[in-house]
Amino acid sequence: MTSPYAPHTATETEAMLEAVGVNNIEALFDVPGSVAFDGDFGIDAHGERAARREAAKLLGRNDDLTEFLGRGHYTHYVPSVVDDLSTRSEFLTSYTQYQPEVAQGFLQALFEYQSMLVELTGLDVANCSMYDDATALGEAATLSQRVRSVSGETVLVPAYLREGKRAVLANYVDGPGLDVESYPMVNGQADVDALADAIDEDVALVYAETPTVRGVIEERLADIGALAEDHDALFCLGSDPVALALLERPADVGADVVVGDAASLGTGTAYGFGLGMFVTREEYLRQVPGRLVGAGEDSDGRRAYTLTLQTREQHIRKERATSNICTNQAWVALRTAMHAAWLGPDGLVDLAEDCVTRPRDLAARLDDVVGLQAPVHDGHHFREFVAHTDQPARAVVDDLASEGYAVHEIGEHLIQVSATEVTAEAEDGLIAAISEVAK
């Protein structure tokens, strides 16, 4: 997936400048002096061999750990066909597909991506991706201000919401002046009774997740949806495509918007890098942020695809835009669509079922280890679970790292472990290591 290192000699550079009719490289750019960088980066020039050697030396400083990490970043096996097809030049070099006459293949793939999310959620409209799950949640919060018929300035989120996601949400809602407040959780799930006490007419949006950040499958989504509807608030549900292949459809529990990270298909673990999905009801079609691919016919009556309803976007109508997002993760969405198509409906369900049985079985094995109790929460889990450690969790995590295994510390005596098909062969080693460090 890397491009070859191709430096230009002085002769080659001079020939290219002559071809375009300028005297120097600086003449190709119009950078105002007030923002132009006039210093020195302090980076010595390297040839290809030296650059590779330097990069290898730098990357060699990374810890060599087998990761049983989750909490929003998940590793699934990505078939080689995804790399092979997605790195074709017509996909890899494409930006936003503004010119449909030269981007039909990419546009169709994005249309299929949208269609998959619509089928998985039961809702009507999906865009062809956001930056990540955090920005998708932020967009849902601002959407609530554009579509609600009554006033309301509060967004309710689970108390266990990941810190980074909450921080992004806070940045998003600062402009429209919304407040973010938390409702309690119990047994790794939403405390619906406490939520009922917290919700009032000032609530614009209620957000819940399944699985929750602790890996527990939320059992009372319909009750949460009913509470939101009773108070004229939007119900936003966070999930991901693999989980949605097995769990109840968001539309069936009253969800108005579904957000989440779809990058668990197509990319594997890429910390800080994701693919935000955003799916909603047809009545909010013109309020959807980001790109939408539509299907129609060309002048010859053939099925054709194009970006549509772009008047919602800030590059068309800055003062009336639904969102300030100005690009999307189209190439990552392409990879997700390829991975999902490769799995097919049955394969996607099989993967989702494995995400239930594998953490269940690993938790049972960890529960047999002296000094550990797993899982902490009583309920069905998806991909991950929380375990209690008699020893301080920080010490257990550090000692496991020294043995080559990474898990999350989430409390003084709580660790969180994620298990997928990618980590299957390392489970015996993790059990052996944790048996030694948890005593």
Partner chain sequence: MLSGHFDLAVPPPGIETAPSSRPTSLTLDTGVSRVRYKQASWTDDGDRYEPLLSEKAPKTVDIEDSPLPEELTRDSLELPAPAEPELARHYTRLSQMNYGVESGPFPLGSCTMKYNPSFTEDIAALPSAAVHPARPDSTVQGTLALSYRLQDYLARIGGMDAVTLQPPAGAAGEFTGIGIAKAHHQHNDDDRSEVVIPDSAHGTNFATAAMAGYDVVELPSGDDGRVDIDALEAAVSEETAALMLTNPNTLGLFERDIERIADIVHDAGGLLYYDGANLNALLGRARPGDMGFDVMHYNVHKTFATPHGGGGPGAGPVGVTEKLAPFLPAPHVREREGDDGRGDYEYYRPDHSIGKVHGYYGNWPVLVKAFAYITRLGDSGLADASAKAVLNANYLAERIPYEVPFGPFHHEFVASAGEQDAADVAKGMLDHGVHPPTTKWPETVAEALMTEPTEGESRRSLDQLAAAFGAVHGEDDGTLAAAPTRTAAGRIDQVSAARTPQLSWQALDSDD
The other form holds:
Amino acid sequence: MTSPYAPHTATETEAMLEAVGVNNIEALFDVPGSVAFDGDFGIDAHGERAARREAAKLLGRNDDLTEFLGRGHYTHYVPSVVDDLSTRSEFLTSYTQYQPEVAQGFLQALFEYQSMLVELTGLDVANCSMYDDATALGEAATLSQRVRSVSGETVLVPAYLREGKRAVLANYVDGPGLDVESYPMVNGQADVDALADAIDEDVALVYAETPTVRGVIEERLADIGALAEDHDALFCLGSDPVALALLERPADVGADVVVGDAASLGTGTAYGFGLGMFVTREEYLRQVPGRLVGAGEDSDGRRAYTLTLQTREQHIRKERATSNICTNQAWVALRTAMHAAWLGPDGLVDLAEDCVTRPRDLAARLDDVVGLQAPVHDGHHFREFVAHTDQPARAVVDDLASEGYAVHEIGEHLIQVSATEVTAEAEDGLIAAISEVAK
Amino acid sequence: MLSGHFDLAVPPPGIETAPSSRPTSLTLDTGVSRVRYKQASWTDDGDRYEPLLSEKAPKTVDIEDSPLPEELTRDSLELPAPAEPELARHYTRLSQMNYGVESGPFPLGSCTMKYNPSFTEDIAALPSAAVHPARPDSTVQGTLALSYRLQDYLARIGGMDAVTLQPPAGAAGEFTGIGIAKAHHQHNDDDRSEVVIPDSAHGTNFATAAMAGYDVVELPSGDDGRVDIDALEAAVSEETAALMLTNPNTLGLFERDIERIADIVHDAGGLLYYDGANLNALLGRARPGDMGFDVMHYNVHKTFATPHGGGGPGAGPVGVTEKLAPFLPAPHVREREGDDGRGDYEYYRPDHSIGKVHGYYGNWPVLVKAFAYITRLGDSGLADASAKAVLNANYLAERIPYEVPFGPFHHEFVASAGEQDAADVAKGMLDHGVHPPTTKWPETVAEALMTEPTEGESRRSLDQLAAAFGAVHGEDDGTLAAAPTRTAAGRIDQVSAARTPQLSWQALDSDD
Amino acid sequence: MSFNVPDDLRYLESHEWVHTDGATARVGITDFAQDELGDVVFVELPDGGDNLTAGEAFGVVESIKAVSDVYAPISGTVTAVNESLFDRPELLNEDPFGDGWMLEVEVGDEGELDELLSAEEYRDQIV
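Please supply the coordinates for the form predicted in complex with the partner chain, as a counterpart to the form predicted alone shown previously.
First the chain shown before, then all remaining chains and molecules of the complex.
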């Protein structure tokens, strides 16, 4: 089979070979015989319909579960218009905007995305994306080493931190040789007194999250920010755009960098496919990793957009670049901006308020179930909460799976339940099922 | 304009060019004329194009009576609130002011902008693909099965023994691969401090090595555009952790001495890293594993046609030989033994895993699209893709009036704009309905025009592309400096944009 | 292309100039350097009172295509900083030996000047 995506007819191929002056295509390959590959991969070609069937058959082996899952990867309802507009080929099949005159559309969309993050955080500069929240946190840690006022080499993170995030951070700090240490948490939130004991001049970055990975809204962010500032450390806050629509502005609690995952707006459940936010203060502008879209002026005197300050980036500054990131998550950012605009500020705030009341109400209902106590932590929750199970959590989670529901197992007798509008109609079913398996 | 011959001296309507001396060898006999093009451009008044969403539909809401105590909430939120019809029109107009592979030829060297088959989108959008990453292995056997199959496909294609799918882009793949090399050396109590990189390499290679904590040793290219063996021998030492190399290199040239290169690096105890950016040249003809590479990344966009999405998402799977497999990121998919009803596949942590490079499993939907593409093409289709990519590059090079100093090249070539400014050449080409090549890189060619047409262009389209090169070749510097004129926006002043950074609509407002 | 290389200055191979007038030295980058960089968009300089060490980087000059460290031709304490460069980095392109000066330094060791290139030596280097 020839590639279905190479348009050449046999006649055209012949004519082209003649124009080049060779008899066959193999003559164009300058590969020494000793390293040439003359075997097969053993991969069969398929017609398009057969290829679709093959993929559908494989993926069909996934169980169909109703997921009350979160802990960093969240699902909200994504309106159809986002799919429709974002998959327009001019967006989907374009490249990084190295020729801005023919890429104004995407550049403007990314400029709008950056602006939305500026509004949500109150900080000055958002880049046009990192891979996910974990890599964005890693980049924040390395940024601390490029900030003159910071002399420390320790990153302080909350004791409750998703393992995947901690593991990525460990790889990012390995190169610059930073240490990662945890500060304790109490009742699902940072133990600020313990943090005050732990912090010293060797700390380069203090990281906190709101909501925390256990779904609790942090109530003493300003105290954490002040501690960081007092010790010449950066304060990095992890959050997400839905939460930021309602919660205190990061700028108002002293955050120097905001990271997090923004893909819950614009992209549904996608096995951890993410969109790393990275927003910081203007004074760190030249230390920002990744791409920035700026507004300027074209030869007609009109406002136009372009990638700017590219001397920070790897293709110019090579080993002295602020990061090695090149391709990022631009198209995911496009979708996030579309979704945010579709919601508007009132829709976004309504959604955020639902993220507060829904887990509160669901936790109250679960607390009435024999064998369950919820929520385990006091305080306000966002999207999710932890519940205590009298039965071993593993058994509860397994039994729920056989009833068609997925929740997190996070301890011997702890489960975590995430609830958004997409699982609203399944809440009654979850209660019924868990009532059977938890007693 | 449609005639039996194509005359480079005749500009298309609307384009002013100075008379030029026409290279006689460029008379085409394919009945192809130059493309006429005018990109859509929306503007509502004199000083801007399509207004920002914030200018069209601003709205502020005060946060009142929220379910949270007031001290935990912000006071207000100001964001655009377009109604859906306005939203649809906004983004449709923006899309019309953007150029993609489906718009026209996109010969951006080293970026491999080939056609992205539509059906892969449908597969990635299957509801059964949309699972949460925290699901137990036994409930996502389909996802694990597809991942395992893709790992296997990629291993076969690269001649590697094991592949991780976790890195979310090529640069993340480099970071993973160099991290694996570092872990391997540390495991052997062999501390090494340097990574050797040719001067013509992608900037990511240098940045990656630095991020991983290595010193970079830059390797000058030889006169033939390839690795200079003497320089390599001088650069490699007991401090060498790895040599990062792409083959064919950024000039499109195959490193013929690759076995010798591998011996030099291996004899010094270093590892050989393959940058997969140019793998689209070699499918079915040579494999990095057979050339002596120990670790490599694949760019699924560049080789397996996943859409670039205007700057990502990508995916950068990493392949390794058997001795490096224990260092792969966690978790990794393998077949399960036994038949206990918990499925055929499972995740496990390789013995000496470097840990994680992405918070979950990487850019999953992109990986699904790559799987779909490989499944569609199979052995024969993949080999044909490389054949046509190499044929197209060679054919196009024959048809353009710019000199190509280095060869024989494969899927891409680097022409020199000579006395012209390569960046201006690129701006001029924009007016001809084509995307220009990568310019001014690699620096081993003066005023470089790095050109990679890919297999997706037909002969007719290549002739049109050649005509665009030809037209710009004949234009004077003044005309090129004023280009482009037929694009959504005119030439953008990069200097003032950088001197006065305005990175948000808030920054625009504050300057008013 | 010929570049301005004033005779009364001393130079570093890395394209910085220094002009001494008694105990005070004025420092900047050369005409050749600004031409190589292209349009300068950003300048980062130390604060007054900071100490420079000869041969070590004291600042950064950024154009749209390159970023370059700027090295101290001479050791000493910074007594004045050309703050107009922060708003008008283009002064480095327009007048590198005049309005585009960067710093004034109180010279610690005049002997260091002897280590620097003369105008003639620098001219030979950039040919």
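Residue numbers count along the first chain shown, from 1. Because the structure is predicted, anything quoted here is derived from the model rather than measured. The term rigid core refers to the maximal set of C-alpha atoms that superpose within 1.5 Å between the two forms.
When the chain shifts between the two forms, residue 182 and residue 9 travel apart, each with a separate rigid block. Treated as two rigid parts, the chain shows its smaller part rotated by 24° relative to the larger one between the two forms, based on C-alpha superpositions.
CA movement of residue 39 between the two forms equals 5.5 Å, with the two forms superposed on the rigid core. Relative to the superposed rigid core, residue 48 shifts its CA by 2.6 Å between the two forms.
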